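In structure tokens, one chain follows: the form predicted on its own.
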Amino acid sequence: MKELSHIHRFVPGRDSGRTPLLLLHGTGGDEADLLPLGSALSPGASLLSPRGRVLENGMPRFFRRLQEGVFDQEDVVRRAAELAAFVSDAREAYGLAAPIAVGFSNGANIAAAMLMLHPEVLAGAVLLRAMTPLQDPPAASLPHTPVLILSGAQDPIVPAADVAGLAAVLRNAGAEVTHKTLPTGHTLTQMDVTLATQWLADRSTQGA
């Protein structure tokens, strides 16, 4: 098997009817961080969970930032390409269909960047507390690609206008975007799990 670029965990699926999940952790997480969430969101689905290759004060991330909320644009583009290549190689190595990304915070941001820059890699995305990763996003083509965005009304990190702009960019690219704002901050809640679980179940029954 070809050596894969990212340290990662792979959990083979037990239910072939469920779309594989690509789990993308937040700052300071690792390849084990979202495995319990993935199992809860889509029981029996294959789980592919890479570790971000950028370190910020010893904490793994998927791309560099210049300060909170200000991203290194060149690094976003480069790391999104690296991650897209990893997903393609992992699909071949493990015999996977195109996955739905489930990303939290920094992981959601790199998933959004992949949708914009490498739309062929993902079957959809669950973006938890995402921000717009690219200041000048390209004209992507995402016809009927399902995307769920869950924001926090009291999130101190993600401005409401920013995530609304992200939803608009994805819709303009053709994605079928569901955007909900929950009464919480930047942390995940049971409401996130409930909504994402139902959304993923609907995608599986539709053969996404």
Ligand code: MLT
The other form holds:
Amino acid sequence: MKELSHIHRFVPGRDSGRTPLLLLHGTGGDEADLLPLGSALSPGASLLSPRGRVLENGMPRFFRRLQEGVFDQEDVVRRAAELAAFVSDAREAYGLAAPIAVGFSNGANIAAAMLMLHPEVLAGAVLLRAMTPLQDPPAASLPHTPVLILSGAQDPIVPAADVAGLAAVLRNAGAEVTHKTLPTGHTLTQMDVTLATQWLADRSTQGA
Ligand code: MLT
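Would you generate the structure of this protein in the form predicted in complex with D-malate (MLT), following the form predicted on its own above?
Below, the chain from earlier opens the complete complex, with every other chain and molecule after it.
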């Protein structure tokens, strides 16, 4: 088996009707962090959970930032390509269909970058507290790619206009975007879990 580029966890699925989930943690998280969330969101789905390869004061991330909310654009492009290659190698190694990304914060931002730069890699995405990763995104083609964006109305990190811009870019690329703003901050809540679980269940029924 080809050695995979990212430290990761893989949990084989029990339900072949469920699309595999690619779990992408937030700053300071790791490959174990979102496994419980993944099982809660889509019970029985295969879970692929890499660890970000950038360290910020010892905290894993998926790309470099210059300061909070200001991203190293070259690094976003480079890391999105590395992660896209990881997903494609892992699909071959584990025999997986194209996954739906479930990303939180920095993980949601690299998922959004992958949607724009490598649109063929993901079957869809759940972006939890995402913001715009690329200032000058290419004209991606994401026909009917389902994307759920869940934002927090009181999120101190993500300005409302920024995530609205991200939703618009994805919609213009053809994605089917559902964007909801919840009465909360940057931290995930039970509402996120409930909405994302329902959204994923609707997608598996359609695919079955
Ligand atoms: C990022 O750096 O991707 C965002 O600011 C979110 C975060 O990870 O704090």
